[in-house]
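Read the single chain below, which is given as structure tokens and is the form predicted alone.
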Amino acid sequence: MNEDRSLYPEHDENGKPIIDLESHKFLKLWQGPQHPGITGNMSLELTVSGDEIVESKTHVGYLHRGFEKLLERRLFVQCMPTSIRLCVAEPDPNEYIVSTAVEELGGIEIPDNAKWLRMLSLEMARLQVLLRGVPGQAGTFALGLGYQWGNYLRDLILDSFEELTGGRVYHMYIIPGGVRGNLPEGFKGRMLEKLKLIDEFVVKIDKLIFQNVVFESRAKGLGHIPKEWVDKYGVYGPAARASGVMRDVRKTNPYLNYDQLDFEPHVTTEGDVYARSVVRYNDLQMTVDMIRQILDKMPDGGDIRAQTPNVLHWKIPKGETYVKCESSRGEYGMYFVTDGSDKPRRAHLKGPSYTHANALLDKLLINANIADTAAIMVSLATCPPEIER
């Protein structure tokens, strides 16, 4: 049978399709958002020629949005349990960045102890993110072995989640003034032992996916993200620091006590998916570390909240600041205004999936072919939330 090459088009020097819209044919297919490969409720319009995509537009979903006007209707205290949604998979960086937020406006100093239970909780936040997301990379392309072995070690860090803050998904653990309650007895015991088991679980995935033929040759090559464009397009966290740039806000700008431990993140130069991956695996690598130095710096015992006025009548002097934190993700920051009343006068939320998966994914799936549509995207983490907030 003879193949029809009128669907396939002819390429300039640059490698773009010419495309002549009036006389050829092109297909429109979506993608998501009930695809394994999508990201939450997101999906993707693309147009095809063959099984090249022409051109590609993100529709985030519309499931969580308008986040930010809810923030500037509600009291400050009201404030923690509605922007955790701005990112259901890892929320602990949103109650980081608004608690501060208020903290710094209303002048309030919170105590040491309750800065170290707040690094064990954001990089408890970014473990489990990484024990699903580096296997789930390779998930992308049928290697669900390593996804269901992460997944169970995602549950035990969860376990903990609950274990110290009552809740195993949402937490509401960071507040303004410091954090809820102080470590569970023997919740450092039963972390280190779960850290141990994670620790075996890091030289399976390696010989799983890093020295697998088959992840290496559809994930090298693929995705590429150019040096130049870290700026151009915004990109931040492991995807900046796989393409040669460094971009860690705990190295670079360092808050809480991040300045007293020791790490540092994996830069690499590649910029492809199988770049992105193993900036992610070194992460999970140096996170497991890093919790193993909290707990052992992190005092006995000690105030773990600041003394703050009745949460109910709170009202935070005229103002404005901008905070930031590393997420998973990258840098993730929030805007906060002020007016003197007891509520926020303007919240505004920058986080990285905003600019990867509006800007950047739509660039990057040009000549891609259709079934690398997933693993494009799911390497550079988006969370939709994030974009329609």
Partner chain sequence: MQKGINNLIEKFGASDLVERRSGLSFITVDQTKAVAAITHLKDIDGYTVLSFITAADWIEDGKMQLTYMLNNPAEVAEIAIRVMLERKKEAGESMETIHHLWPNAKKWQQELKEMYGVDFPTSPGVNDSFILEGWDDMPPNRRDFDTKQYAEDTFFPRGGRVTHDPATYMREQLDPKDPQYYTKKKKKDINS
Contents of the next structure:
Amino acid sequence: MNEDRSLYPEHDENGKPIIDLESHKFLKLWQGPQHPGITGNMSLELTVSGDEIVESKTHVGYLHRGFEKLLERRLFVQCMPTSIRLCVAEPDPNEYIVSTAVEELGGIEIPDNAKWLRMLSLEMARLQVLLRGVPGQAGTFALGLGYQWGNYLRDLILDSFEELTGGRVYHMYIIPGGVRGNLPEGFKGRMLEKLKLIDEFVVKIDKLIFQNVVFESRAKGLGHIPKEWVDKYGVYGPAARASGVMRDVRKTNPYLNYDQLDFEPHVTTEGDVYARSVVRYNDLQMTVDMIRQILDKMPDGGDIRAQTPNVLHWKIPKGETYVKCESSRGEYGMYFVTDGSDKPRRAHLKGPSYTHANALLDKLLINANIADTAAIMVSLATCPPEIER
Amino acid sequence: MDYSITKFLWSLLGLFIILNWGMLMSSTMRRVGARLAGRIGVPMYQPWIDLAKLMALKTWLSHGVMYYIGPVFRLVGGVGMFLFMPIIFGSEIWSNYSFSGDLILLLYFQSFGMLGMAMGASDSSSPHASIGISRGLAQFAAVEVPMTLAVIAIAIQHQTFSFNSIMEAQQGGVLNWTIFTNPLASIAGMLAMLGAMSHSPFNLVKAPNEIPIGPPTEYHSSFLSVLRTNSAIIHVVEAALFMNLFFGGADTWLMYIVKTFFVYFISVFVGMVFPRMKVEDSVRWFLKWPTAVGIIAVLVAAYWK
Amino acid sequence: MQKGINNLIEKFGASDLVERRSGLSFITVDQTKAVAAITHLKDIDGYTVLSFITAADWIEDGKMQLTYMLNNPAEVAEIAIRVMLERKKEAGESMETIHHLWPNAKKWQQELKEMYGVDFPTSPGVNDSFILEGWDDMPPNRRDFDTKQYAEDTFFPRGGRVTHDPATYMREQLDPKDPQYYTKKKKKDINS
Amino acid sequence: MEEKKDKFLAPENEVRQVSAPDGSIIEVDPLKDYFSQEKPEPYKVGSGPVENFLNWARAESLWVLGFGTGCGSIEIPPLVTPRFDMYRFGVQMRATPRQSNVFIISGYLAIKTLKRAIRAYEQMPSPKYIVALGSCTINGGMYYDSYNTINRLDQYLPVDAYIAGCMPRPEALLAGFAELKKLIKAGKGHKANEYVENLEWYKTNQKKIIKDWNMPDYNW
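What I would like now is the form predicted together with the partner chain, since the data block earlier showed the form predicted alone; can you produce it?
So here's everything in the complex, that chain up top.
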């Protein structure tokens, strides 16, 4: 989108558009919280002139549960079931960052097998998000067919999660000290079968969405993020990679055993909605490949948990840390402060949606068409619960 | 024209059949779409239950007189289109109130419902309704151009503005259908049909991700049941319009059902695999290719006659 | 040592350096010099990304800690600048704004104002409500706000929610007659 | 009280002067002029075979409002996609409250969302039903001690069916819809009347936690 708003409406000396609602030239339009084009429970306060958005403001807080306050009242082990609900769509990174923060401050080393199992669970979580998210991008332009197919495959991955962890959406698999269980009998074979289905799906999606004339014409040039904005506005993950900046925590700060895997995140320079969906499409293929590698390189059995103190009386000395991992949306981190008691002093979640959905979205929506708000939001993979927590 | 009470009753019966066929067709199409996605889809009888349910809901809201009249206008548009088009070719009782200039009247009735809806929806004080209806009118104005050009080309070809004569000229084998005798006009007309049917990529009016769900946002209970009745009728009648113009009309009820099903299926099929266009792109598109084809069709028809 | 930390210590008098791991350091900077130090880190040392701003309430020390997490993507390094504000009894600590360095800082500052009561004068929209709506109690993330008490007073809790001390409760449930049963059994298992 | 109301009033709802098309200046009070102040009346519940038929139709055609209020909404997409496919049972999604008659409260309700949920609920045509998902709506669940989420939904809105779990599986949701259908067919689905009859009590509870009540008492 061009930033030149010099023509209409008129601007005051500070560069703010002069909007007089009583003049009937502008309309205030609320999208959300009850709106099918909004990713989750948030709302956009749009000022439109005709079909064009003149000013946009994001409103969040509809999902605020006060997590950071609640975690201050929980034992370290009680933090786990609470914190996984921070972002519903992809709960595993929450488990990972909280348990890693506790381990780091508590001085616990986890066994190698647990690392591989954690990677498996994280990558499966990413896979189930992308199976919905990649065709979901076309869903914002009312091409729902791929979304239906993707959701079916996502359900298969959730079945695998159930097999591995016992939970469908909330797994609580990664806990301080390791993971909760080893691979079930025959899990690898069944997972590989499902990955084959996903390979077929990937081909179909390419034909249905990325070679579609209308999709191309609508997505190309839409919601353009220049390279300079990546640092200025805090753009992470696939959105940054679509603007030509390599941002992938797995590559830059390898955690767990990611340095033993062979993968190369896709980087492109266009920076529009189409580029972002292509990057996420490539992520999907890469994730499938990574799960294959993980299943291949994983040791057969072995310790899955390190010895931890009694979790009911676990006191961690004063300290603070910042742990991060790569979620499907970008860098996902936890700032964790302990004060020597059995409860955290402060836990602050930093999700990419915070910067994506606030300052950046307000900027991107200016000059866009009201028909395109959903597409721009989905391409940034906004997840409201991690904004307000 | 025959204005007897029997004629009226036959037309009413035809309307009843078409209403039920339209509802059956809509659930069938939803099932087809569901199968494509890998689902089972709604039961065949779902539209009737929905209609009964909507009548069973309490109406307690008003936005003024036009708000009440809007759905009625819309229904009049649909029923008017039905009344002035012969259902079965060559049948006296199923010819409705067709007369020699019915094609022109029909083109008018096509926009009648939309205009009525525009007045009702803009009175319903929902911004989404106003945006939806302005999109709808803009697109409809663009759709009318290739459609009218196609109709003119056919009228020149057959030297008539009457459905009966156009259908008559197409009898005697598949190769006599307009789609073979006048392919250019047919292409322009069928592309216009995609717009008139309001399926993706041209379903701008009820775009759920953008303006949920356009003009009927505020309409509920019995208002909505009127709108749904109308949409069931209008889908069949629109399909019948194009069937009569390009596919040789129908001489039995079976033919009518089969042909309308397939004509409607074309738009659904296209809609399943294409995302929605933006309104400016859609208007531009209609004024570009279908219009160009339509102009050529008119010139060709005028030259050969 | 990470790039920029020497500068911080020499020029801005930073103290309490904790190197958590390679590429992540925590350091305390005086309130008056913090914005200058952050600007220096951003413009000269390449810490171009602001990961977040947050606060931690050290009520017993009378301090309100602000943490600015800065990221240097080129060198893969992070510095957390701690700023210790004097904690006031009623909310209303004040800190300089950094929204001119990163436009999204204004949202964190707005959140801190709302959730902790730390004011950032001249930050745009800092007094607007961000997450809460119609809140009229003290900022909820401050340590002295008792969320459980507030919830019980406000939200009609349904009865039946009981909390036990896990250790004693488990013993009672396993063998109510002999409270030491569980401990004894465990010892026996280990011995055998 | 009056002063407090002004504090939370949105700028577009303030009393102000506007110029009419003919040039005259008039004063409008949006809350009084643009919204209806009418109190709702309970509707008449019929009886006999006609009512039974209508109840059957209401039960077999449940239109769900597409408003994901909490985490439970993550299990709604599986319901409309191949694996679970709730369209088979006549349950469909609608985008606007005016056309839907089932409101799924999917999990915890933050106070800010509760205000929107009340508005959406009051806009739905009767008879309308609320299905509450998850333990959060029953007793607060995970967030029993949170300052921003309600503990018991039935204090604020009348609930027809609870589906327990955190979060309930899609199968549980389908079972919940089946239960709701049974209730409606038995003629017990008239909680909307209960809401209207006890409006005072509900409004007192709602206003206790929604402190910036800057909308009409009943949102038509």
